[in-house]
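Below sits a lone chain in structure tokens, taken as the form predicted on its own.
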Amino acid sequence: MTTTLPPTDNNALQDAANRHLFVGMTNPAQLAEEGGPLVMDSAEGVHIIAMDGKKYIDGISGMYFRNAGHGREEIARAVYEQLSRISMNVYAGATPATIQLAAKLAEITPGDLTRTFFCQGGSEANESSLKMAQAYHMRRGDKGRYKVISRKGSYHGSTYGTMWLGGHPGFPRTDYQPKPANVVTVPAPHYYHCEFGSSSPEECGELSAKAIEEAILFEGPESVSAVIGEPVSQPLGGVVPPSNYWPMVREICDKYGVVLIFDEVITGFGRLGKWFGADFVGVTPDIMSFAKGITSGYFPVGGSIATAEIADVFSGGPEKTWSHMYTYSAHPGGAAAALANLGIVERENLVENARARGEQLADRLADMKEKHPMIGDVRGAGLIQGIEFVADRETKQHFDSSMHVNMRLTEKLIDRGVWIRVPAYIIPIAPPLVITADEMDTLATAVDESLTEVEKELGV
């Protein structure tokens, strides 16, 4: 007997979700205790409307991807019209939308980034970039280059290979062993928690870059394929590296023939108030991974765009072919969504809005830091910013997990109509790029009031 769930019964849907659905990074008992999961009925702009009628500001753009905001029928129509004509590629074939999108990316990305491989999301994009880098070395006769250098406090995906690149406080890897032998991890240029005890951001940047060079030399340059990092890293609340860091890393990679990969899955397509993080830090990588904001999440699309120098080694006879693809690579529906989305971003000047609203948010966060003793640091750029809350400002010690400070803050924010599930010890703030000045003020006020209430509960 088949039972059809009523599509508007919030309680029945929540119960069915808890019984039948793996909801990412949580579990049924936890969700039930929180009164969830959140079952969404509709969304518009920066707001999501739950099945029970409650309205929330989407404080982290879904998962850092709803750049153009919710409810964009133009993107949905583009996908429908494309799938109505042709729904998928064939071997050695391509569709006009996918070709147009590849050409558009070559136009808007910095430097000589020119040829794109398309996949379905950020994890696959970073897997593809790493494979492309190693295959590039192979084509050039450097067969021993297989090691990858990444940084602590970064996040590059959830596949077995990418999850070990960096470290996310909300995504422990205790269930997944062993660590891949080709992964080498070095300190991040995070001045607030600088592992070198630096006396200035510039010193932290210099020593963090030198740590990459030291790792290359220790492992042997002939064994190192790539360095991968986000221009501004998300897991710890938008860590902006010192201005000297990425230029130094670029020079180090060039010196030892190592491929530099930028993970722009989150930072790409306007979130930093620039089109790409590469523009923000003034450095062009050899390969750029992207996803999320390219379609604002309306269709799963990711990819890797390479410079001509990288791409051209895969051109020639059959032995030159890059042996890599996924079933849904270069999906025309995704390409149509991306083209429509990028048209909105350009037409509505959302990159500039991200810059302006980011400055507004930074001002509010600076004021909060002066006001709230539990704020250890505020950081970020554009519309990827964060608050690190601490039990002691002097020692930078975090609250004991048994105090559930992150859950308390989550509850207070939800009560004030802001949907942000606070992980560990960071309040991430990354709303859609369409957010207005008034909406940003509402969001910031909700964060401010939530901190005040939690401080009273904790006796801070």
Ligand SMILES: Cc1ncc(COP(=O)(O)O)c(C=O)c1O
The other form holds:
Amino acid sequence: MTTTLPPTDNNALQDAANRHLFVGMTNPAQLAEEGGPLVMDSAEGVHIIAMDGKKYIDGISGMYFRNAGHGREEIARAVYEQLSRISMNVYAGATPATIQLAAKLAEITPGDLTRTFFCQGGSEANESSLKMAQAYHMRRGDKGRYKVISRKGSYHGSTYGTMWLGGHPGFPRTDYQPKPANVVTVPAPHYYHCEFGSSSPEECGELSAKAIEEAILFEGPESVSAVIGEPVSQPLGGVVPPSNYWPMVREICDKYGVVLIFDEVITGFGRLGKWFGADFVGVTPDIMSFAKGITSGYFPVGGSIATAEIADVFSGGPEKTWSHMYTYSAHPGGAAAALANLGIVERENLVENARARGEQLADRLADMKEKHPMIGDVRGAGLIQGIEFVADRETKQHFDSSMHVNMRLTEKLIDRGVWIRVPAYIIPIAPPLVITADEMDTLATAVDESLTEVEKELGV
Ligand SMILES: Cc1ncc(COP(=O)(O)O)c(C=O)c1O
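Take the protein just shown as the form predicted on its own and give its structure as the form predicted in complex with the ligand.
Next comes the full complex, this chain leading.
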């Protein structure tokens, strides 16, 4: 057997990636045409330095997870120290860091969310939340509740159990038919594209909430386990529901004994300028899924935190046990990363910074909407915002995909030192929570100039 030295320079690495690596949600031929994936060498704050020496602002925080920014040695050291001491718990055991993190979550989450199951990421968190909801009904003798209601435009993960929830154009599921029989899909509370043709956000909020009640009644309340949704959903560029929506959904869930699950995989840990999306919308769920921002991506951690009412049904005789785990659940390295990360978020007031920089961004986006005819809508809150670009403002029709408007925008942004891959017809903007006012200005200016150039090319 001959051994070859691993590739180390940028071109060789890109070439090897094109041959040997699946890069999520892309295909090798397409990436090869662009040269290959961005091979990252180092990163600091909001900036990424690529192997070819180019520097970019990380415009979507990796994948909406880099809350405390890049290059935090403090988190890396906490993981190193933890793993040097004890690298994983034994079966039916726990470690101090994991217990401390569970207690910390009970303290910072709203209402009486109190007991956490840990896993490795957002899809697993949602899988766990859905299983917990169904098992909760079973323990209470409600054996027929297995259906899950989710909303169009949402994303809840890519495992078999989560990928058919929600749905949006950037995540086609045509290879994975059929849609599971327990998944019920309802309209999103999205005023710009309200399926009910509402004439006000309040009307859209009310009709979208009522659509959930109608689905529960149509399916039969005794068959419905849970409603799952992101307090503010990211895939379509930070869709903030009308303020009456979540309070109404909360009431509907209570009325029919349905568990309300918030997917806070992106909204958790400060991104909306509040600690949690639940705080932002003023509604506490029965179970909250989280991931991403809990460690800012320094260790893969996710989880589901439940109210005492839900958690307590799994305590008592052996028949009460919730039969669910992953080998690496409650990894102490992840807990150490999370504790260090949350310490930074608190010490540096990053939740408040997300709010302030979010306002600055919203002002810039409102200005851009005034001057760019290809902007149909700007939306979002905190550091989950986005621009929807359209071929026609009146009809809200999108550009034909053959015009590759998203790729043109991606190129212009990259030319200006901003790393955002623009999907379909949304420019997502979600930088790390550490972004400064000057950096936000640079980012917004790059978006503005990219739109100007693309409009010129398209003759808009
Ligand atoms: C709201 C939401 N839920 C769940 C997931 C899935 O998380 P993961 O990719 O960690 O499995 C994502 C991922 O982007 C997400 O945005």
